[in-house]
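Next up: a single chain in structure tokens, the form predicted alone.
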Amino acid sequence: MFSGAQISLYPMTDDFVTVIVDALSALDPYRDRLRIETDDISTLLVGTPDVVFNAMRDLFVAAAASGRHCVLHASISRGCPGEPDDPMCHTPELTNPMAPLDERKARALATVASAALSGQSVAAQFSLYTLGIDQHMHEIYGCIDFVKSSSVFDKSKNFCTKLRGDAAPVFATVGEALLRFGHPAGHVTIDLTVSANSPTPL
């Protein structure tokens, strides 16, 4: 299995150079499980989803914290059938057979909710795509159900879902939606855009 996420951040200030290099610390609690690799438009990272979110969510709190806006997008992939496996990725939830999806949902829920509060509020919106399946709108209905029972669920959009509130759970729901919904062995992919001290906040 190969798991990762290319990232990209974006504070709207004049100084935004100097958010992203103070922020770049909130990295280093994880740089022992990860690959980091960085280039001129975005930064990749590697290592099973849980650490991947984790990094993403505390890079974002600590630019965030400069109360500047801040936006951050993410190209997010598991299990794609062009990338090696890659010991670093390995993780139980994606070797394990599939469980029914009202199991899924409910694991999924209760990590959610288990979720340890960080003080930022922010708002966020992804897709998810289930790739590779006959069922594919199965498994992305199921996501949408579980989203919708979450805590941070704002709306419905065009080709999306909204999310809105703190940083801690917005991230970890959009990890379980990686971590819990397609075959454990299948590609699933989501685009995420997520937002900070935004001067238009509706």
The other form holds:
There are 2 protein chains.
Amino acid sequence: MFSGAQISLYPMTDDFVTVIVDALSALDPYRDRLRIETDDISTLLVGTPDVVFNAMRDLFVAAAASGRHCVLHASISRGCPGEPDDPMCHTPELTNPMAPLDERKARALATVASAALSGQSVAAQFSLYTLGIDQHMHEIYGCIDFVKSSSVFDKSKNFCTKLRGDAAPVFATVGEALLRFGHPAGHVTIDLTVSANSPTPL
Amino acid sequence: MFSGAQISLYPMTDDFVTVIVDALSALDPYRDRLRIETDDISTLLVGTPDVVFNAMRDLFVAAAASGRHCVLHASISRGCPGEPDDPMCHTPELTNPMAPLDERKARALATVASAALSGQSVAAQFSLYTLGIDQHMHEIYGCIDFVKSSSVFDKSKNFCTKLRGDAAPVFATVGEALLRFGHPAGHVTIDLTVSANSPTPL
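May I ask for the structure of the form predicted in complex with a further copy of the same chain now, the form predicted alone having been displayed?
Time for the whole complex; same chain goes first.
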């Protein structure tokens, strides 16, 4: 199994470099459990989904604390057949047999409900793609059911589902979507956008 | 068939609203062939892939002409079984029978080679997801072969492929990836990021 994300942070300010550099220390508690590579478009985080999602959450909350309109985008993947197996990415959730859909939804909801709040309000939207299977919409609809039952569901949109609420349950919801839907050993990806401090009226 | 994109434009400047508003007139030539809906995270463009890609290209080139570091993100989709059929999205490429892979690669390369240059240099990365089929990597590897032969291939990264060059062949390459790979009637999505005027050294 190989899992991780290509992430980018966009602070809408002349001083975007300072906002990004100041936020980077939020990654420090995770650096021993991540492989990190940066270029001019994105930063690669390789690690288990829980570490990757906690690191993204803390990085984004730190940037949003600047008060500036900030957006984080992440292209998240696990189980891509084209990527090498990596011991750094091993996690029991992705090696155990596939549990029934209702059991997976219940576990996902319990994890989201137990997330300690961050104090940062965000809006987010994401698309889940379960690849390499015939009935891919079955898993996607199962995930949408879970998200609609969670505390941070906002609305369905074309191509994606929108969330709103505290950053902690929002990132936990998307993390559970990656972990619990699609076959544990399967190829699953997420296209995630998280926004804070937008001046656009809701 | 239903096709379109959720797009977001991120100018990294205090004056991001002005950069966005000034760029919007670039969409005017396409408005009669698009359905457009905006909220606080993204703008939905519904239309045929060629119209959607040309509109995204012109919008991004207009924003990048500000000289500011600008990023466009797009979550692009065609053929999602959960979306309604829409006459506004009908295009022959997505109703004809599936051509052999080599023929599709050749057509894609010819389209990219004929793109009139925009004069705006960009970097970009994208991931192609061909859904609802068992051998999804076959189509993805076919697409990667095409991209590696195109004039704008930069490098392979984990989870995505990176492009660099003039905005016109870059957007054309990603548009051809959506049109020509995966079954014509199938569900195919792309996670696209395009960047200009980045201060990060290459």
